[in-house]
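As a starting point, one isolated chain is supplied in structure tokens, in the form predicted alone.
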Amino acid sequence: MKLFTLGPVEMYDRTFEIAKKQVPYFRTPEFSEVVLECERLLKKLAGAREDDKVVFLTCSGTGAMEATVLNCFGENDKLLVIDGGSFGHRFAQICEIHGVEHDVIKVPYGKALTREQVWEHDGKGYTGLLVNIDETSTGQLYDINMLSEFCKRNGMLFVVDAISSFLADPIDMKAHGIDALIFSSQKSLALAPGLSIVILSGRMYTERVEGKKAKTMYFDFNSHIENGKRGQTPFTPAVRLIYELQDMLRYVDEMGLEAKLAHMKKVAEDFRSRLDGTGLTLPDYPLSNAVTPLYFPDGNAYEVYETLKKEYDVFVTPNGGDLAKTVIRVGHLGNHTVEDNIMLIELFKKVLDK
């Protein structure tokens, strides 16, 4: 099996070596040290500030998105949500469910988010902005500098879902003024699903979280942060995943963040450079290094996905809804090389020639 999907992704042999070991008991000083090391390395790689807080959640990325809204916003807020696909829309759904007032900026498929769309909302009393910085359903990478500027200008809290963008595209919490950064284990960290992480700015913690009674038990950030001081979580964590996370963070730290991002960019750009002769095209908007969305003009995208899966045991990411017949997304996250790109392009050509 070869995965060019967006989660789970192609994993590393080093992770399999950890995964085959017995899961140890975790209410120990030894496990606490593992958690505290993960926290330190995550803050380093995310460009977090010294007083930022790390929350480890045993859930998918959607759970972390909902937990962030639950803990950080309420009935007195007015939020702005970038809704450019199924994941941006998910933020809007979460706000709707929990009664948080919000407006959306709709970004139709194939169109780039523009400064004009954002600045239409300037000075209108919003308290926070929620964005999936790489809208994973379309591959569009929004301009984080532009959104950061808008939030600073309007005194807004800046919440960035970087679930598919963390360690794939440049993100720096301090430089971009990010107040909550959300990501998960099954993307560029190349681990199994089940662990999500939220890093809160000191401002978000002191102004919005500290001492607040959130309407949730399992996702109460105050409880997680208090337990985190001793390297623990309030409930059973994804123990094995945290050991795998420790190893992967050490690996990335030794490689260096710039080298990691450079590799991601190299693989993504190499794949896109090889599309000549396939008949497949790219959208015009800016793309994340995490994913390449491919347009199939003959409307046979899902058939190609099925053929790759059944005949070659190769998995790409299909789209649903209106884009099911015309778009496939190729993920570059995880253990991928230029040689993998060559193999996949050849398979695309072979299947399309049929």
Second form
There are 2 protein chains.
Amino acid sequence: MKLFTLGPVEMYDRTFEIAKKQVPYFRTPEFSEVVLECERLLKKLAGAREDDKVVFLTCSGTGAMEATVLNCFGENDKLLVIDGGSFGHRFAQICEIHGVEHDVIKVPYGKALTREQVWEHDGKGYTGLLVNIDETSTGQLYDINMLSEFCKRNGMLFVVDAISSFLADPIDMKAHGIDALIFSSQKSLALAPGLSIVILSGRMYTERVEGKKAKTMYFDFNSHIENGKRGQTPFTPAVRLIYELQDMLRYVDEMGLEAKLAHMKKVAEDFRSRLDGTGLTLPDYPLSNAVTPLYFPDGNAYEVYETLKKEYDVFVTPNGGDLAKTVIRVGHLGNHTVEDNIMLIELFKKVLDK
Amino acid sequence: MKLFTLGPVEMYDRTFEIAKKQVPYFRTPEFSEVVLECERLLKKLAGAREDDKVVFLTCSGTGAMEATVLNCFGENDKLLVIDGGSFGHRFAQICEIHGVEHDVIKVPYGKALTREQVWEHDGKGYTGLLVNIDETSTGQLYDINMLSEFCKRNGMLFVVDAISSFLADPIDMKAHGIDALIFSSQKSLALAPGLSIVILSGRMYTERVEGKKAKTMYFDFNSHIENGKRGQTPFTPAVRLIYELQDMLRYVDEMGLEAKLAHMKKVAEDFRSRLDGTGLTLPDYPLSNAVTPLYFPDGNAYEVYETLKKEYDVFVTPNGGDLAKTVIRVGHLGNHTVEDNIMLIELFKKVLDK
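Having seen the form predicted alone, I'd like the form predicted in complex with a further copy of the same chain now, please.
Let's see the whole complex now, leading with the same chain.
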């Protein structure tokens, strides 16, 4: 089996070495040390500032998105949401559910988000911006520098869901002025699903979280941050995933963030460079190193997904709805090399030749 | 290492065989089959009715408790909460946070919940009762037949958090008229933490959930139940845990529920029968098969916990707060036999003799 999916992704053998062991009891100083080491390494890899806060949540990425809105925004806010696919749209739905005023910037399918679209909202009293920096449903990587500049000039809080982009594309909380960074275990960290992380800026914490009562017990950032001081969580965490996270963060840290990102870039660009002769094409908008969306002019995308799955035990990521026939996404996250690209391109040629 | 803790607990080798494998892509008919089999076996083991609904949540037990209150109750309710320890108290706090009117029945530490305490609230317009049927912080097993009778005569919805009691004590959704049953992966199922399950009665679903909009996206039971029809979840689930769950449910089902409960009862009673000569004593209230709370008359409970941990790599469950010095809890959940009891009792004698 080989996964070119977007979570779970192809895992590393070192993770299985941890997963196959008894999960320890966790209300101990030893486990606290593991959590605190994860916190330190996550802050380093995310370019976080010293007073930034790390929250470990046992939930999917959507849970972490909702937790962030619930804890950080309320009835006095007016937010801007980049809605260029199903994940951006989800941020808008979350604001809707919790009665947080918001406007959306719709990015039409196949088009890049432009500076003009964003600047139209300049000076209009928005208090925060919510974006899935790699809109995983389309693979579009939005311009983080442009969005960062816009937030800074408007004094807005900048919330970046980097679920598929963290450790795949360059993201730096300090340099980009990010106030909440969200990601999950099953993407570039290549662990099993079930753990999500939110890193809050010192500003977000002091202005929006500290001393406030959020309308949630499970997702209450204050109790997480309070327990986090001693390396614990208010409720039983995904203990096994936290041990796997410690190991993966050590691995990435030893490799170095630059080397990790360079590898991701190499694999993604290598894959895209091999498409000649397949008949498959790329979109025009900027792409994340996490995923390559491929256009199938003959409308046989879903059939190709199924053939790869059934005949070769190789999984690419199908699309739903209108795009099911014309687009599949090839994930590059996790344990991937150029050799995997060569294999997959060969399979595409074989299957499309049939 | 040997765990007599209350989650994570001592796991089975068969679980490690699954945990050490690549986590598969899950938006497939094959994974749907796994989820649907889990649903079928869970309903069977819980004594659920055919139209009961199973919700798989990626969260801790507290998340599932909060999700149940959020989806099933609101401003027209008046709930009764059994508060006999930190978990019962948590239900009251959740009602507080979400503005659900409620009264608590306080069970003083060391005392059994009485029929009189409950019947005082008879005929007073309560719409539901929330209970942690084994209050895990004290090990008290409340009388489910008595609470069930009270709910039936008052037409109340009966919410049973059976987090440590499911597959340890007899619980039958139909016989006990349970409207929501809550439990998690890291207790008697002996899996890693990170997956919680809520089973709703047909009545709870049609009266309280169907067609209603809960103020939550992540915990919205309607979207879970809708996706559940095809064996899927609205958001990325704890895929690895669901494979482990399938395996564990098959194991328990092959053994038979009666045999599983008889084994749990045997291990718990055997442990309690061996305390003579240790100087340790049991509380007077009824106990769950999940856990034995032990009273240390010399006030050295926490020291014993630490000695067992440091010198023998054996973990019992310490208490916090006022009870830290006088009480520890010995968990029997997971892969335990009478031999483990003999070993632990020997260690107690050795350590207490020092």
